[in-house]
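Shown here is one chain on its own, the form predicted alone, set out as structure tokens.
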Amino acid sequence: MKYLLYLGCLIPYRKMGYEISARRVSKTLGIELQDMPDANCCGLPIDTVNHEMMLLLAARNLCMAEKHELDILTLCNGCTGVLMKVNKMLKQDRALREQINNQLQKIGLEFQGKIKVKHFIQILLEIGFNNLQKFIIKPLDFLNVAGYIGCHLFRPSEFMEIENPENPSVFDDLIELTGARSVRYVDEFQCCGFVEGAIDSNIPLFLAREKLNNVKNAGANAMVTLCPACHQVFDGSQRQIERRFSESYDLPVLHYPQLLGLAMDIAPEELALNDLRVKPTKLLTSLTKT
């Protein structure tokens, strides 16, 4: 299994632990990741301002992957949503494809529709739970985990490939693969507020506070995310929320490859757990006792 790794914008600058842990887990699973050369922004941030530019930015990334004849592996939900959507739109809409290719030819590119875009967890699902189970060496059966799948990975459903988009269970299954118990909680599919933060920085704080309270009330002692933007809200802003509302959560928020890597008995330092803002000290102490 070989893929072009598309990191997007946020991961290399603010969420390197996600990349490091994904690379480490992929190595053990036999997934070969090749850095995507000369990649640009997926286009998501400017979609509402200039839709055609979003299409062109996404299409250029797709063309770069086609030149290497490799499917794209993504880690960011937003990047996944845009690249997967544009890839399918251009394959299905001949007029749109011709319009975009007329622009792309100015830089010597042409979209041909030869590759696919897959999120990291979609590739795990293709490997299959039975095969993944063989890599679980140290089950995390002491851990109650609240998963947050985010928005863009299963919406809009006509472009994404997540089963049961109104109430997806795939993330619960992946959490429980590690031996941990997946905890359901109130409003778990509601937006984290990251995008709205560009309009009002208070919005993600209030939304995250509500989510953190719901998670704690449900009995979780850790959260896990699939998206760097969602992780920034719950991990990066958690201490700020505690100070602002005089509350205490001390809830570690892991990237999913970090959770999976621990269950695979990969050393915490190889999974960049120190990169987390809220340190998983209690979690690691419990892990050493198993």
The other form holds:
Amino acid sequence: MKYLLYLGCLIPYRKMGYEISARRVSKTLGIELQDMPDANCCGLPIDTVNHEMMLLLAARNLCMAEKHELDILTLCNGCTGVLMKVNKMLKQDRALREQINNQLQKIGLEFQGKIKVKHFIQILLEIGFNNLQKFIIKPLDFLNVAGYIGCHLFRPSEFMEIENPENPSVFDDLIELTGARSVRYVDEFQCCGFVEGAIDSNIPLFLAREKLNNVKNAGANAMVTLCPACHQVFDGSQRQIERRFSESYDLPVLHYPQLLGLAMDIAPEELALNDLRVKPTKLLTSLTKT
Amino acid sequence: MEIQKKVGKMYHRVDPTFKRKLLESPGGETFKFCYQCGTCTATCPVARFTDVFRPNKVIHLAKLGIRNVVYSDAVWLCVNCYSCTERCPQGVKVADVMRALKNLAVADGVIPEFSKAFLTTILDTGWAYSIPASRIAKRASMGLPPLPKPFLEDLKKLAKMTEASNLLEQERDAE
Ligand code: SF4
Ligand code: SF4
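Form predicted alone done; form predicted together with the partner chain now:
First the chain shown before, then all remaining chains and molecules of the complex.
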């Protein structure tokens, strides 16, 4: 089981904890990760400016992976959405493929459609719950966890591969795998607001605040995400939201591999839990008591 | 509202050919099926917190060719969450239509600062965010492998082909 790790930009920019924990957990699970030395921006940030440029940036990454003859493993929902979508578009639409290949030719590349793009959790699903269960040494049964799956992992359902996109349950299953209870809450499938920050700094705070309140009211004592952007909103901006609305959440937000890693009895230091803005102090105390 | 000021004056005339431009723009094709039910707006997380953005209204105004509204800040508020696309009963790919509208706005010279900054950083570094040296040093100290180095020449060539780099050149010329 070997994959090319496509990190994207936001993870090295701000979310090292996600990378470290994903690498660490993968190692124990036997998922071999090869770095991708020649990758570039997935293209998403430029889609609103120039759709064609987005296609070319994504296609270049896909061509690089084809050269390495390996499927891509992504951690960021944004990268997943774009790379998976463009990969399928180019495989399905011959006219588009010819147009893009004409352009790629000028930098010596050709899209052939030989590889797949998968988010980390899709690889976990391929391993299967029965096999994963064997790695759970320390079930986190003291935890109520609110999962936030994030838009681009399951929408648009035309391209993404998450079952039941109107009400996906896959993340609940992955959370319950760790022994924690998965908490459902209002608006759990609505946008975190991350990209909104660029054009209006208020709306994302409202979007995130609403969800933090819903999560709290549902009785969760932690949140868990699958995307660095969602994580930045709920963890990185949590203090700012608390100040702005004079509210208090104190809700640690873990990257999913961190949660899984704890249940696999990997030491918190190895999972970079200290990299979180909202410190999971209570959670770690309960952990040592079990 | 930086864009509002700019477009208010620029596109005050109604452009009856605009709907054709949108139909021909990749992603814009499905907008003609809209029958104004408002499902997209009802499901839109952004519309809940602002009065200026209503996806169904944007589509209606685009049909009429009222560009100064279509090109305003409103459409840039769309976060591309695809909730609307999933739920439109007419199969309008609403999120793609919003994106196509942004592309048309950019082609007409209306580009927000943050998009321009992304484009510049991507062409300079290969990535939308430039990773500070302190982070790179920290990575090394934690035993993480070095970050990818894309061939920037390739990216510049691609940007030239798509005319994306013109946006930055225009800007430089104007200065
Ligand atoms: S949901 Fe579809 S048909 Fe209804 S207003 Fe929105 S785009 Fe038009
Ligand atoms: S994609 Fe844009 S218009 Fe559609 S629901 Fe999301 S924010 Fe609203």
